[in-house]
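Take a look at this one chain, the form predicted alone, written out in structure tokens.
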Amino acid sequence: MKTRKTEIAIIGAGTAGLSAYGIVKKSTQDILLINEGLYGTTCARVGCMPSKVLIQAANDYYRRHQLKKQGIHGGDNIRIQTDETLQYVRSMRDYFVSFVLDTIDSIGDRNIQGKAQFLEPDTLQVNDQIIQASKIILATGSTPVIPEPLESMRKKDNSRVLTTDELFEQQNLPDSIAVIGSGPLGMELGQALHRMGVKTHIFGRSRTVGGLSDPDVIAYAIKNFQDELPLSYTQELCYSERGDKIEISWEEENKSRSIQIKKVLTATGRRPNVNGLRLEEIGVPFDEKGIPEFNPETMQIADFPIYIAGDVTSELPILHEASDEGQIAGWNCTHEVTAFNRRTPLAITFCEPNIARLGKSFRALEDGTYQTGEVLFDSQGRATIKQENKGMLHVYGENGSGLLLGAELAAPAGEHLAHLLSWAIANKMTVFDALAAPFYHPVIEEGLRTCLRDLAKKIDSERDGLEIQFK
């Protein structure tokens, strides 16, 4: 076999791998990028971008129900051609992927397509080549999980059980579908399919939505979604084939229930791509979840010359986190190993209303150390005008100081509220600092101000209510 030596080898050309590549090439051109499968990143090809195109089309179509009360007639005559919608989604997907492919093309012969396997901590086999590298970055991404009962059914006919990676490749949508999973992907795609006219039923195991942990926000969000579409929670689903349909049966509230649908969409999470890399054979330690043990501040795997980044870590499967991890890994491969501060946690689910978690989640808070500010958007001015007046926001502040700690929400314009709050937390602002900032009228953000006022009152009831600061 031919042996090729390089300073840095990066396995995986997704967001994390390309981010690492961008940092490494500032220090050296002696890099190899190794990728198995399609190029284009999970986000651009099957994740963030095509899903948002689908969601936008679904929400635009769904808005026809709200037009009549504004004196706009003809909404009942609007129809959707889902085959054309999916074609549009793919065309937009290809547009976003094209930018990634331009980057890949610019790498030239430093890009190798093939499967990498470890022979030694600093040695890989890729196709018929041996690659020896001083440092290696593992950015192999993840793959959708398919629950076992559905995996067996899928082997018989893979057109009936879809993963989220495959949804956008469909030429048309079925008339009915079950979405398995009430996490971010399940809620986003389930609601979008429903709004496009597909008879949709979402199933969750844990009684939550979009990764929320605050019980009050969860309860509000579940009721809101259940008012719009079927959303059920159960520990076990039974599947059986009924001609050209799939029957799903379950127990809910001490009652036996069942439905028949044409297809199933699995949205039960993603599995890190570590199998087949032969990491075990070179002595890499794994945690109880099957992930290589690594330092999240340096991204180094134990004391190996191997760094890990992106969805393969299974910790923060979010694009900006994958990009940051790639940068950390790339920096530490070309400099003295350095610990980095991580950004304020921020996760957004693009259903309606938006779901978001930022800073410390409710689950991570310590009893007796914080207060909760609350606002409902049911009568909030701008939200009512936009016919989006459904939502709840909880903001957590430290007792005494009023330091903003975190928030959970299901709210209109939640993606923007979450950013404002995460920036405030990153800058170590107190609730009183935040209230001294300007709030225009009428805007959704006035709902945030109402929530902050509630929090401020609970933290210090003796304050005189003056929010502007003395000179």
Second form
2 protein chains.
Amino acid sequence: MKTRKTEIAIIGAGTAGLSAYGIVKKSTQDILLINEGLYGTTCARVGCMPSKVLIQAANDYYRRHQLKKQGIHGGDNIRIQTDETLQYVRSMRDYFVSFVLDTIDSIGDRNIQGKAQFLEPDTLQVNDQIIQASKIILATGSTPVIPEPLESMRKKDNSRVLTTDELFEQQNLPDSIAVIGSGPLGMELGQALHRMGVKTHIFGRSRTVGGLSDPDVIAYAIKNFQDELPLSYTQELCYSERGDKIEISWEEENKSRSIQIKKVLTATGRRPNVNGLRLEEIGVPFDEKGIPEFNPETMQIADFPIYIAGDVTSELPILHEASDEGQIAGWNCTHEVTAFNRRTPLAITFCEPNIARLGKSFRALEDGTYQTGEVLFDSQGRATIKQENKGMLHVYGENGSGLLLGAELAAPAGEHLAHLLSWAIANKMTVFDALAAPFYHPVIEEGLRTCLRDLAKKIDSERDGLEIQFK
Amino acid sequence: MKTRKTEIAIIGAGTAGLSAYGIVKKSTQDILLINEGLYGTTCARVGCMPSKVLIQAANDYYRRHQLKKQGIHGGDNIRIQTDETLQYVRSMRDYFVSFVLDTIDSIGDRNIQGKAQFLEPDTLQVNDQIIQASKIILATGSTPVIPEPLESMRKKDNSRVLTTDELFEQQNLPDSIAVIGSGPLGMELGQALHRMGVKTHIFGRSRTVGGLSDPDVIAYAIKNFQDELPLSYTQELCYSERGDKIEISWEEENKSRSIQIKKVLTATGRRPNVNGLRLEEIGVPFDEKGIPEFNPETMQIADFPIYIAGDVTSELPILHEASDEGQIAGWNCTHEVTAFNRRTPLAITFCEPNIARLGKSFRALEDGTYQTGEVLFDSQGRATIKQENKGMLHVYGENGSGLLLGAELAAPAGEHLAHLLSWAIANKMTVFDALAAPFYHPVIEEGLRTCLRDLAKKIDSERDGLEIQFK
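Next, report the structure of the form predicted together with another copy of the chain; the form predicted alone has already been given.
Once more the chain from above appears, this time first in line as the rest of the complex follows.
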């Protein structure tokens, strides 16, 4: 076998790998990018981008129910052709993927197609080549998980059980579908399918939505989604085939329930692609979840010359984190190994109302150290005008100082509120600083102000009620 | 005449007056609130709130053009009944006004209806009462300006020339309308009327829109609005009556042009209500614009026991500023006179794309002290998905430090971007701090990031391209 030497080898041409590539090439041109399977990033090909296109169409269609009240007629006669919508989603996806492919093309023959396997910590086999690299970056991404009974059913007939990777490839949507998983993917796609007219039932295992951990916000959000669509929580689902349908039965609040649906969409998460790399053979240590042990501030795996980045870490399956991890890995492969500050955590689920958590989640707060500000958006001015007046926001502030710590929310324009709050936290603002910042009128951000006022009062009940500050 | 003594008299029960009232009553119950005319604040009765309801309906109706591309059919058959829309606007207005009226009711007999006139710096006449007050707060608001030829036309037939105060009282919208003024009110209402199907022509005097001062952003925004609707700039408009129509003629790019329209909406601004108060008789000094001279950090008029707040100052006819001014005036009437820090400037025009300026406007920047970051939203990812990919954003950063100074924009989700940026400026973030804050994917805020990257490169071309920061 031929041996090819390189300074840096990057395994995986997704978001993390390409981000690492961008940093590495500032220091050296001696890089190889190794990729197995399709090009185009999970985000652009099957993730963030096509799902947002589907959600936009679903919400634009659903808006017809809000028209009559405003004197706009004809909404009842609007119809969606889901085959056309899916075609549109694919055309937009191809547009977004094309940017990624352009980047790949520009890499030329430094890009190798094939599966990489470790022979030594600094040696890979790819196809019939041996590649020796001073440093290796592992950015192999993730694959959707299919829970067991469905995996078997799928083996018999793969048209009935879809993964989120396959949804956008459908020529048409089924009449009915069960969505397994109430996390970000399940809520986004489940609500979009429901709004597009598919009879949809979402199933969660643990009683939460979109990764929320604050029990009050969870309770509000679940109630709100259940007002719109069927959303059930259960530990176990039984599947059985009934002609061209699948029957799902489960226990809920001590009652036996069942439905029959045409298809099942699994949205229970993604598994990091660590198998088949022969990492165990070269002595890489794994944690109890089967992920190589690494330092999240340097992305180095133990003291190996191997760095890890992106979904394969199974830590933060979020695009901007994958991109940061790629940058850290890329930097540390080409410089003295340095620790980086990670960004203030921010996770958004693009259902309506948007779900978000940022900074410290409720789960991570320490009892007795904080206060919670609360607001409901049900009578908030601008939200009422937009007919989007559903939502709850909790902001956590440190006792005494009023330092903003974190927030969880299911709220209108939640994606924007979440950015505003996460920047405030990144910048160490207190609740009092935030109240002295501008709030225009009439905006959804005024709902946030109501929440901050509640928080400020809980932290310092003696304050004079002035929000502008003395000079 | 009866004399009534009070500690604090507040003239005007609008946003500023009620805000002052809220602060004063924490120190004393000995207050009188004097109001002439209708109750209910300019904002709730004729300003921010009803205009946002109209804009929401107009945009929901206009969205029908974006449906087909997404596989949604029937948009062409949607129709708006503008009489129903206006009725809906009024019902929503009444809902918002009701909150103000509840506040007024709670004030009881400390609220006097009538016109106040100064007899002495501490003495007012209201109806047949003399009121002596230790301190007086002047919060008399503003009235729409009607430019002269229209004022005369209006005297003959008041149904043809409308002010923005009267628009929402119409039973129906005319077939055609000229909107005089390309400031915030003109752009918001002009675009909404156009989108509701009224043949609308907007006329500006100085070549700007929505109060922008940055020539590039102005040029982009004007071009963009002109792609959607007729928007002309001219120094002089000639009006003549033609049957049941009004003919407007003007010079534009050396050509004579004219249109015939049914009605004219004047949106050239509001005049502070200072006349008839007899302020000049008690020796109050006026500036060249006819506004009492006051200190914007204390709101005190010279060294009189009189404080001023809200639209009557003619400074910042913006609700949250009126509210702050009321708080400052209220505080300084009941405590030792103290200077306050005013909030970071923020002004938003709710047309599409939203227009905003914040922090230092372009006009206020000093040559050679700053760099400008720029982004166009025309191919921005999420904006493209939302089919709102029109916009330009300029962010100004200080040479050397990269301190964020201000921004001007006409951009999708501009109201949210403007809050994010104004908070960053309030909190003295640099462009480098901002780039290290979280940006989720895919969001409009990523367009802002592109702009910040451009700015960062202009401020420090030597940087390594890393946005996350070393620990």
